[in-house]
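Given next, in structure tokens, is a single chain: the form predicted on its own.
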Amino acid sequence: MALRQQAAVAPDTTERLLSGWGRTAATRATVRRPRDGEETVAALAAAGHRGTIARGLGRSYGDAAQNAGGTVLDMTALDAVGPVDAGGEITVGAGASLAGLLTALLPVGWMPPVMPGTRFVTVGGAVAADVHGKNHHRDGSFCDHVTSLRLLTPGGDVVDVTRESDPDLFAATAGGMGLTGVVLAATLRLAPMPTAAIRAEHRRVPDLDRMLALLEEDPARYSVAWVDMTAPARARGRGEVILGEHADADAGGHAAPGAPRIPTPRGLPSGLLSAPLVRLGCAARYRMAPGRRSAVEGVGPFFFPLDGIRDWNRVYGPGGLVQHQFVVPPGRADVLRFALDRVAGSGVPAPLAVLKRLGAGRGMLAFPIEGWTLAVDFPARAHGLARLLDELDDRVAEAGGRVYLAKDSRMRPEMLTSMYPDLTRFSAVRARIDPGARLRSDLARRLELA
């Protein structure tokens, strides 16, 4: 049932130069950090005709969680962690983070069941960018796992909201990059975690056909492979595959990872993720690739390795990063080796692609597909970038497959309608809940969905 809550404090407003991890494209909005629900309430309707969007750690790589000359809602303060109950369900609020939700649940036994890349993104951006981790393919997505949403809907009512009670305004709020709803609060279903260890298992192998035939193999529940996007002809997809299960309780404590230990320098230049040097650095790491080893390594290490380097993101130099990830369906690794073929041609520097398996998604604007996903970083003031994307973009499309709204940052709008056949149904959705179109971002703008 709709509860229409009221409010008396303004919450703390300030203005702001925002953009996404990615360090690009950014604008200035006016930041509201709301402290509960009912100052949440106050600031979604004290937004102006250039409406408002949620914003949690600001780890989308590009525009997402941007609304130039409009108004953003920081959402950290709302980080509430209740208890788990009997059946391992909890309820956090949407600024709680990962990291926080880590420190609080691996001393008694439980965790998330999917961890994206970063600890750090808040639950409210989880839910809005569905996300995925490295047993998609075994246990879904993110939403998968929540069992009710409370959401301000942008007409500021207050609605509990599950599979059940609104089918299709769940499905569109699941990966629906914040434009459903304000998430407020949301029930995760949890996953027992023994001890805060992973029994790991790391190959190198020499190739993309290997890659692909252990990754599609192995019944781990854990995986992932890197790939070294700068190899020659020959060799092209060799890398290194990461396998993974939950280890026994003898294996270690329950420690949650640390705090960043690695800073960052800041200032460096724009030229030092140079072709060459990529290609040096990605062959170097190959060499040193176990051709075969198993070991027990902590959460932090094995589903947050870049988590380690403070502000990593600012080895890319002043003119930031992209990140291009897509997924294309099974019987479609033609498109990866097409990938591989032009980036490793184009001159476009490469330093970091990640390559794992998905299955099957449930949201109307969710990312995941049953197939391969490939997430490639690219330098963004890279020579010669723009249209390798526009490229990749295309392939992609014809096969069947789709780009990761939560990491795009520069995709043609035409190109949505064929990514995402559901977005008839998710713009149903929109007109349904928010007529006004209160709820916009720089995302929504480029895309032309608002």
Ligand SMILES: Cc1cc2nc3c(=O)[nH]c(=O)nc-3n(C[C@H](O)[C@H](O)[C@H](O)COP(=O)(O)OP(=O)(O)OC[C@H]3O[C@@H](n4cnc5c(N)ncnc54)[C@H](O)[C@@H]3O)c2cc1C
The other form holds:
Amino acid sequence: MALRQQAAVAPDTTERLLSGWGRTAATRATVRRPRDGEETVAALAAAGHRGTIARGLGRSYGDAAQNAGGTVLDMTALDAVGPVDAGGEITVGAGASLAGLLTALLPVGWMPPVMPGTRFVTVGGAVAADVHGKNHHRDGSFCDHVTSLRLLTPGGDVVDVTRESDPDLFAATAGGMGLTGVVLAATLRLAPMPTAAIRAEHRRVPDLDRMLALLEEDPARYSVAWVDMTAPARARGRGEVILGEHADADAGGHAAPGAPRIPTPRGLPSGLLSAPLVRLGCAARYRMAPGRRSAVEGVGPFFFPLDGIRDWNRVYGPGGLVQHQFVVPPGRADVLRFALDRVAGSGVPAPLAVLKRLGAGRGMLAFPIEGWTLAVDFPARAHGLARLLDELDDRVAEAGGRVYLAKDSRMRPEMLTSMYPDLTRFSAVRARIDPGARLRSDLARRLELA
Ligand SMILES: Cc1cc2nc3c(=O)[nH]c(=O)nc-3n(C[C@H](O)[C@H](O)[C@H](O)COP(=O)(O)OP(=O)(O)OC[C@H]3O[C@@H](n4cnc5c(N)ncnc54)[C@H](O)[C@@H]3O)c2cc1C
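Please supply the corresponding structure for the form predicted in complex with this ligand (the preceding block corresponds to the form predicted on its own).
Zooming out: every chain and molecule, the one shown earlier first.
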């Protein structure tokens, strides 16, 4: 049903310099913070010729939630959390964070079925990037558990979109990076979580072959691996695999959404992320990883280990960081090997890398396809980085893979067509829903999506 609402109230407005989590390429925009659906309608209607884009908690790494010279809608005030119904469904405001949801839901035995590596993302951001977690191979991505979206269309209508009511609009919005409308609320199917604890197993693995075999063969619900990108050629792909299942009984590992967070010290020395120091740090981490260790862990430490350090992105200094995350089909592990060799041989420091298995995906611009995904963090100003990543992009595209737009800040626009074959369908939905291109972001302009 389409309800045209009155554009009445002007929400809070400020001029701000915005960047993503990577802290690169900040741009200035007029930021409006609507308090409800009506104010969101008003804010969208008031946007000028540079258009509008919604923003959640700014945890995408690049420029997806920026709009230079235009309007950005800070959606975090729309954070209402409804009751859980008997079937485990809940309707939540798009600005509600996963942290807030966990705090409300764990005590009553539920949790969001898909959680990315940080709990500081909003439901709107999770829909727009169709985020995946450590269980994608088992449970799919965030939007696979969304039964309905309340969407403010660029034309000013508020519509409830389901896979049945408008399959194309739903599939374009799931992973559509905010370019099909502003999500006001979402109805989710929750996962039962009786104990707020995870039975985890940590295993050190000496090379890529054994890492892939373990990730492929182990039936664990959650799996993820840390990869040492600095390992010598004979040990390429060594690291630590972490597996997890919901614990049967609460053995003391508690939900950590409220756990203390260590601040990142100010004024860290600039050489901290030099290639030799990163190599030493990674080697030490590998040596300290347990051969095999089982433990009951809280939801926080298991799902969001980086959240324990507040503003850890500042470790990369004023130049910021780039995360390159790609996925390739299951038979193309050769691209993983290529990436490991090229990164290790490039001299570009790569302090953190994470490998996961993904199942199939559904959204037109959503990232997941069945296969292997590798996410590597780099200092944004590292010498040789641009060439290295362009080369990786070419390999990934040739293998039928793609780069994750929620992490991207530098990809060449021409890569998009080969990486995202549903781009034409996505553009057709955009042409229908937003013929005047009112929804625009820096990412959309950079990649020629709008
Ligand atoms: C430490 C860390 C770990 C991460 N781990 C993972 C992971 O494991 N898996 C994964 O998939 N991602 C991961 N991410 C990425 C993150 O989950 C996504 O970028 C997510 O979109 C961020 O949500 P946000 O609320 O911060 O949105 P923002 O970054 O503010 O915006 C992201 C996109 O969502 C759109 N958007 C936001 N709100 C709305 C709305 N109400 N309506 C329409 N569009 C909207 C924006 O326009 C933008 O295109 C990680 C990020 C960090 C920093």
